[in-house]
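Only one chain is included here, represented as structure tokens and corresponding to the form predicted on its own.
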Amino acid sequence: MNEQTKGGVIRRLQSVEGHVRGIQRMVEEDQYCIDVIKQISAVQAALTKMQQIILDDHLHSCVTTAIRGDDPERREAVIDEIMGVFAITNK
């Protein structure tokens, strides 16, 4: 990951975190239940832009290199992950 999308997710893992805290806080304080949905969904989408940004990343830099690079057992590899993700999330 480059460092300026590694910054990038690192404050947003850190908002994210605070947010998280910031959930917790209203369940403690009952507070009412569609607002703590809310929250907990806006966590949600922070966790899914971040996924995005991570795989866009990932695909210009390791995913490039081992479709460009001249080992057909790595670009194999890379396919089976980014299928493997792709599962993952479409569970």
Second form
There are 4 protein chains.
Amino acid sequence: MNEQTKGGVIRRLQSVEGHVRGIQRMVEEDQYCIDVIKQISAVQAALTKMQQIILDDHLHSCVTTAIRGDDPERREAVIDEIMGVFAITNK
Amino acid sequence: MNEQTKGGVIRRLQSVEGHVRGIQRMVEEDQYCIDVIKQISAVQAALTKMQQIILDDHLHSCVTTAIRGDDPERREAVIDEIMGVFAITNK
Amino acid sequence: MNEQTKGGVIRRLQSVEGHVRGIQRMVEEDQYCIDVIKQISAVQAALTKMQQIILDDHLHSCVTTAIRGDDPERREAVIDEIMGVFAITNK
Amino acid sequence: MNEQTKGGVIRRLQSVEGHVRGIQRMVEEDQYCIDVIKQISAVQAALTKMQQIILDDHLHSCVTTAIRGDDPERREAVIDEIMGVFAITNK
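Form predicted on its own done, so how does the form predicted together with a further copy of the same chain look?
The next block holds the full complex; its first chain is the one shown before.
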């Protein structure tokens, strides 16, 4: 990852960590189940956004380098990895 | 939530918090993007499991009480909330 | 399902069937892959909407009847089924 | 798409079309709502599998050609399109 992407992802991860701690407090204070479920969905949306940012950086760096390179196995490998990301995020 | 569910959810949230901190370290140490994306998906799966546990408890408690109760507006409200959960988790 | 819901779902299924045939033509005519993928996502969104309509009807009918009824096993069964729907739609 | 992929996708679309007609019959015959919802999920899984097949072909053809090519705008465009696919399938 380039330094800007990396800094942005770390800030987002810290924000998610704070959000998860907030949900722990909600549960401890017996807040309404449906509100807890909604906050968990908000964390998931933030994580999906993060995956998009990382994938975008990856496509511009590793994937572009591999596909422009001369190693057909490495080209195949990066494509397989993208397909793997699609598979785990779209079960 | 009953006390057992509550304890279980809090432990799972603490585990997610640790997992998210682990992902921060992965990013700081420049680990491979695809591995970071996979770990984020693992966190999302843990959060989805937690939503299921909370929803199951909610159906057995609040929803059952409301539907067996005599207030038609409250009955309608709990059904609308379940539909809301389905909608936010299945966009 | 009540008759109105049933009629609506059947019309939506016929519309999905037409949409799927349209995608077949797109593939036969070698239209751009990304456009085909987008149309498949549109069909999936229509199917998710249909699941919501059916689930909403089900909660207002079978589930309400079972939960207001006197058979604890049947009550448990309808809740398990809702959890099953949540699980298959949120893998 | 290459001819083999194309043939496979068309067969899968025909199978989905038949599956959707089968679900129409289920609804007309008043089969149990939960079973209808499950069949709709099965169709969605088949459609997701199809998107994967098309995306895999696309990465091996258009995307590889564009990224190995000399037009930086076209390179950027194919990456944006992959990100678009990720976004619509992971809302």
